[in-house]
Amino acid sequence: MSNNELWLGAKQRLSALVGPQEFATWFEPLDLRLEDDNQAVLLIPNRFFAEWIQDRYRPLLDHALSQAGGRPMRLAFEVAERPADAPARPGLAAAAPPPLLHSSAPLNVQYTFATFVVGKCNEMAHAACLAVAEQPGRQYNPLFVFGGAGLGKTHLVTAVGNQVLRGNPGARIHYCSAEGFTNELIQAVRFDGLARFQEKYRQVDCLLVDDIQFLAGRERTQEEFFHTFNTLYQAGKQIVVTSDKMPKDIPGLEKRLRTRFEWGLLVDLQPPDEETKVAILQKKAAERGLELARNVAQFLAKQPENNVRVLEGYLTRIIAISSFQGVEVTLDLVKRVVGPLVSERQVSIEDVLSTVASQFGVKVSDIKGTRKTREVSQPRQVAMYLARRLTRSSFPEIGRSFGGKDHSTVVKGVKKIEELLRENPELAEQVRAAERILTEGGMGGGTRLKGGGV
């Protein structure tokens, strides 16, 4: 078999194992020498382009020429380097000309603090976002936001953004989720451009990434994101990163970057309570031309439904239907237009007993009886707190649904849990976990919760 046979088969098989983008992003500039009949050679690029396959192929690479082969074949690299002016090499693809590494994200200019409406559900974050960007570097480094879908994470790090430019217009910001970091890396290892990536990402005075969750399970990603973080760090360089749970709770992520983002200040964002969602939604219509009524805004407001931006999907059909019919914004028109979208995440109470029982280790009836230890208190008043918030039930209501117990036990415990989750990320992040649950039907994790988690 030639060595184009053998590497012609092997292709073929690599193909139907990885995507097209990523099979012609790392094996098409590829080529294979056979030294003998069990040795093959693979020709590379570059040696980062060959640490790269290394790490994360090479399983993959055996099997496919082993099955290509009909035999077991030993594989070994070689980096085909060739000056730039040099022809390509016979039967090595010639890599596409190093493209130029794209710059900042653009910053939105719309996400300012003075756009964000402050609440209770994110006052802390809030404070300690603007105490970042009017010293970057000097305290709160790094700053760890976290907190579910649609609750603010990208307005604030984009706000802290445009903050250090206004206070210094020479400021060299860099913006980016970690889907970009990665995406930008790998073109850095295929187009032997790594030294020009680490020179932009380590010379940065500020370095915003969302949603840094998704470098977890990269190794290859996660190992440049420690050394940028540490030569930034070092240089009393401001860094903020968001996540959409705490560190310690990102499977896949690396114990020496976890420890570095605990370094710093870990701030979360709650899901904002019925007057911040009204605030929010009537913001959000003046910035349209709208003056929305309140009853319009808390009929919305006290739909079980915390993710603001699909709050802003309502609005925005609202206010598509009203200007196409040429009718005025009401309350009839709001329950026509959106009751149905809405009607269809209603939770009752005996959804919240029964998710927060479950998750919390306890029965059903331990939650609506009367025994009063920590075990059974807190997830009691986890339930009357979730079954306030994402049913329509009064306090009354509740109380009677929990085994006849007053309508102030039932304040009682609301406000207690509001406390709690102000002063103990853990719990915050365990009530956010069973709301997951009734609200889109679970949370991808499997996570059980324990009782007296403050």
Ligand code: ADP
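Positions refer to the first chain, counted from 1. Under this definition, the rigid core comprises the largest set of C-alpha atoms superposing within 1.5 Å between the forms. What you see is a predicted model; the values in this text were computed from it and never measured. What changes on going to the form predicted together with the ligand:
- With a cut-off of 2 Å and the rigid core superposed, F27 has a Cα displacement that falls short of the cut-off between these two forms.
- Once both forms are overlaid on the rigid core, the distance between the two CA positions of L42 between these two forms is under 2 angstroms.
- In the core-superposed comparison between these two forms, the C-alpha atom of L165 has shifted by less than 2 angstroms.
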Contents of the next structure:
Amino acid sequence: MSNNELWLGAKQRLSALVGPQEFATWFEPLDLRLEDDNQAVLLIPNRFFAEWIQDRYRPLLDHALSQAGGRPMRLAFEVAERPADAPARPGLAAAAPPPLLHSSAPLNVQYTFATFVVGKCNEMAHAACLAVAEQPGRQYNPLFVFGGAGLGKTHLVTAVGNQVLRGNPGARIHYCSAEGFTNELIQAVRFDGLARFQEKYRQVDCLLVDDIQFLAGRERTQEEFFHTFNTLYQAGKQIVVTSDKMPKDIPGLEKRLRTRFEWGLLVDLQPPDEETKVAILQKKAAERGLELARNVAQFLAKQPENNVRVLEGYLTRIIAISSFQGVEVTLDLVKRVVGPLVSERQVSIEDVLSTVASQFGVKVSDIKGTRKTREVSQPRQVAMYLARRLTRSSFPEIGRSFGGKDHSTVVKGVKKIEELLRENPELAEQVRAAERILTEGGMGGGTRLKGGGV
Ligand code: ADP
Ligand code: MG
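We have the form predicted alone; now please give the form predicted together with the ligand.
Okay, now the whole complex, with that chain kicking things off.
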């Protein structure tokens, strides 16, 4: 077997294992040289790239090569800067010239303290953010804000940035999501720009990182973030981090990062009560030039919806329809517009659990339990899939309702069913039937179908 065949075979396996995007980033640019029958050398474009590959993909590479070669292979790494006249490798061809690291996402100017409605649910988080914005790096450092989707985390952390800039227009504020931080780091590593990346992050006056839970399980990124954090912290620079859960509940978050987050102040955002929802809705409507009558705002606030983003979505739709049809925003109109949206989402996780349980002939407690036999694990995964599809719950929320499972278990379960739906028509029909029952109340509620318990 030649070099080429071996590497092609290994690449096919790698591509199947990691998915196309990761494959294009990390494996496409590599080359392989065969030293002898059992020894291969991987040629990697630069040192950081090599470290990254060794850290994260070593076992995968060993596995793919041995499989492709049909024998155990030893693998060495070699950093091979490409000579200027050599033909460009496909993966690196796009690399020249290296893209500039994208700079800070501009702060959303709408997200200020003035546009934030304070209620019991968020007064502590609001006060802490305000204190930090008035005296960055002084009182609460780091500040860690956590809470569910649509409760105002991004709004508040952005408000900190906007406020600091008002007091000091020259301040270097950097806002990014943890996902953005990760992608930027990957680009930096890939294109030899790590030093620039580090310099940029370690020079800011105020670092605002949104949705830090994204770092779960990403060791290399956590390490980089850790060093950035330390540098800034020691220099007395303010760090504000948001998350959908407390540090201790973020799976795969290194202890040293967790403890650092806990050094500062942790504040949470709770779902808004009805009064706060009314105030938020009226404020949002006013921002769009609409004076929302109190009874209308109250009707909307009574809907079983805590995600402010979704409530705003109702408002957008109401405003659009009222302007298309040239009619006033009345309670009647709002009921007409919002009614269908609300009933669409009235499926609860509990409904999903009981419907799937009865359809598959298992108990709800089995689904919430941990037994791994197929009779219960498949209905469990189907329920996760339907919960994700039919309720607005996040993966962590679903995990909690399924007997306290980790969000990654839910992600895996949902993925698994998505795959099975393509391969297994009988299961697909069962899932569709469950979905009909849940959304239309059809099929006489929980009818057990033929083939239950596959
Ligand atoms: P998160 O980041 O927690 O998911 P966001 O900060 O993106 O939530 O908030 C979602 C939407 O709800 C935004 O448009 C935000 O302005 C609005 N919002 C949330 N809470 C409030 C509040 N207390 N006052 C005003 N707007 C709010
Ligand atoms: Mg957010």
